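Just the one chain here, laid out as structure tokens, in the form predicted alone.
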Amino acid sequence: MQGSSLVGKAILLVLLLLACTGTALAAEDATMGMSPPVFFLVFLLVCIIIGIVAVLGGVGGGVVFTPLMMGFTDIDTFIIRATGLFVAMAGALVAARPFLRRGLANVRLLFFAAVPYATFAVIGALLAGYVKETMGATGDALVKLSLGVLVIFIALLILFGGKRVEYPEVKNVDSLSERLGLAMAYWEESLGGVVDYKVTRSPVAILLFCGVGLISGMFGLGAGWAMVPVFNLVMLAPLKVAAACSKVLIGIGDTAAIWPYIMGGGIFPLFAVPCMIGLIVGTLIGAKIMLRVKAGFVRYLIIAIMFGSGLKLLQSGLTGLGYL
């Protein structure tokens, strides 16, 4: 717990020096008009309310963080991803060492995992610079578009998609798996007893952690809302386990991915501070707020931003690409 609020502090002593780094180097026409200090203000507060929503509906905060952010204000599209896997990066950091710590996180499967996701998650980023240096206002509609349909996806899975189980049965464990050892166990607090679990259809997976890692990287999601069923309903994983997995394993991914972004100059700290702080202040707050509520209608609210925003975002790319 200590180790955590000091990495904590870290990362906000490190978001502090980029935020005052920031707003010296802010002009007007990079921050939409606003003063640097309102403009920091502003998206202080819009991402405490999208950070707070996110709990509510069980998702992310990237997932409706970038599409918004992409459909709704003129910021640089590779700025907004860049910032998107920028947040879900420092967020997953911060959360990762508990679930290490106390074993929920599989190592086993974590390694199995991460080199699939990671490599095709830099792929993705390295996809994302090479279309905004190539193809220019084109390159941005596409983005758009891909991204308008994307979304409206997620937020189809979201609302049909099957029941996550809590403790998956594994009848068959393929031989892939066998052979890489990935069964482990983990202490059930709720149970007060020891959960022996396996995993299967590796194979399968590891096609799955590629696309997903390619998105993720492309578009500057989170990718929470793809890698928990890929671990709970197609390798059968508990679901505590399946989310402790996926939490370490952005943080693992998207630390590499952030560097092709970083290195295109897409991280502009006056937007990226705020932004994250915000996320991470709205989700506490959030966290507190479920305790006391029945927060079930928000996930119909959090569907219907997403349909808003992919709409929003088809319309945008439509018109980039001169069909409206």
Second form
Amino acid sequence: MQGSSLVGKAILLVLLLLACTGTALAAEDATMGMSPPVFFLVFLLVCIIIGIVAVLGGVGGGVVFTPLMMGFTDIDTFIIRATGLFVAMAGALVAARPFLRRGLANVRLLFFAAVPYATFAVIGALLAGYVKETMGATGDALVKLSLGVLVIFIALLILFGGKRVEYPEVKNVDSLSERLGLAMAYWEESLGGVVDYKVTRSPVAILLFCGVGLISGMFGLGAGWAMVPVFNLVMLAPLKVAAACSKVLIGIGDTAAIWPYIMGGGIFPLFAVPCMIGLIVGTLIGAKIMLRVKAGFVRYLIIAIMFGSGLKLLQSGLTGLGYL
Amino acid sequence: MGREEAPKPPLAGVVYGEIAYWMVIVGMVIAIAGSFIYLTSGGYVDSECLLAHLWAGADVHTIWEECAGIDEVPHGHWYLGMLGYGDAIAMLGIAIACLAAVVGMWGSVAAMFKEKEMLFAVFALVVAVILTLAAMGVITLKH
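Return one more block: the form predicted together with the partner chain, after the form predicted alone shown previously.
In what comes next, the whole complex appears, and the chain from above leads the way.
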């Protein structure tokens, strides 16, 4: 109960801060009445709350951060995408260590998936820059519109998506997976024993990793929402392995995608640093609160936030294209 | 299931995890220190101007032109020549954090070769090369 009340307060604070941001945007003063230190602290606080809510909802901070910032602030989409990728990457790199030390993340599976994912994450980032450069405001509006559709799709996926399976049963292993020898074993604490598992459908997974990488690089999102189902429901890896591999892979793929943005001058420390610290601190706090709150409530909260952001992005996109 | 002994985690994974984790932590500390200097004594990009342009939705080209007084977006590692400024130090920290996976992947490549996992060493090598080319600015967006 104490945890639920804390989450309630956090939600109110997010809404209040977003409302303040909106009000501030409407003000005449160019700096919206905020000095740089105040801006730093406000974004630190907002991102701590985003981090808490995201981890409680079972998604990465970047997936909530990018649509919220793009939907509710006028900050340039290129800068938001760059910062979104950066915060998703930093969080994933910090979280990867325990998964790799315990052998929960399968390195063979990881390096196999990292080739298509990282390649297409870079292509996505370059494509985003090309759209921005060649299409200007129309390109911005198209990006917002596409992201709006994508975010609503992710919310629907969370709402109606297939049930994830803790230990999927692999009946047939395809020849590629067999030849590559992707299967490994890990120590499962809750069972007090070793889980030997197989994976399958590698050719399909390669195509899916290409698509997920492209979306991640193009829109500046972490892609755990898509990668966990690919590992778990398509390749039939155990759920914990899928989640661990997804987290590590986000760190690798987003690193590939972030550099074109950095080289394009899209990262500003005044914006990126408080967001990075905030999301990492928020994730750590969220992980502790998670033990005390009802997951169902937070899941619906995330769905509501994503629907809200998605609709706002659709509205901004359509306005930018002159349809509204 | 059935075995009672925990399998040893692959060296390549442990090497990657340790390098990535510690480099991000070091990068974060430098970025925080740089931000503190930036907020207290200014930087290469004027913070008030940056804030005003961020809120106004200005693009990166306008921000660099108006707030740093340069005609073009500085492609590449602009901060390395400006380390007397707080924001350049913070950017160095960000870059170190972003280099974590690059260095980690090269560590993994070495570990994979050491463990004679040749096929996966090649996969890791391909990823390490992609990450390195991106970090060197060979794969870049031009404005």
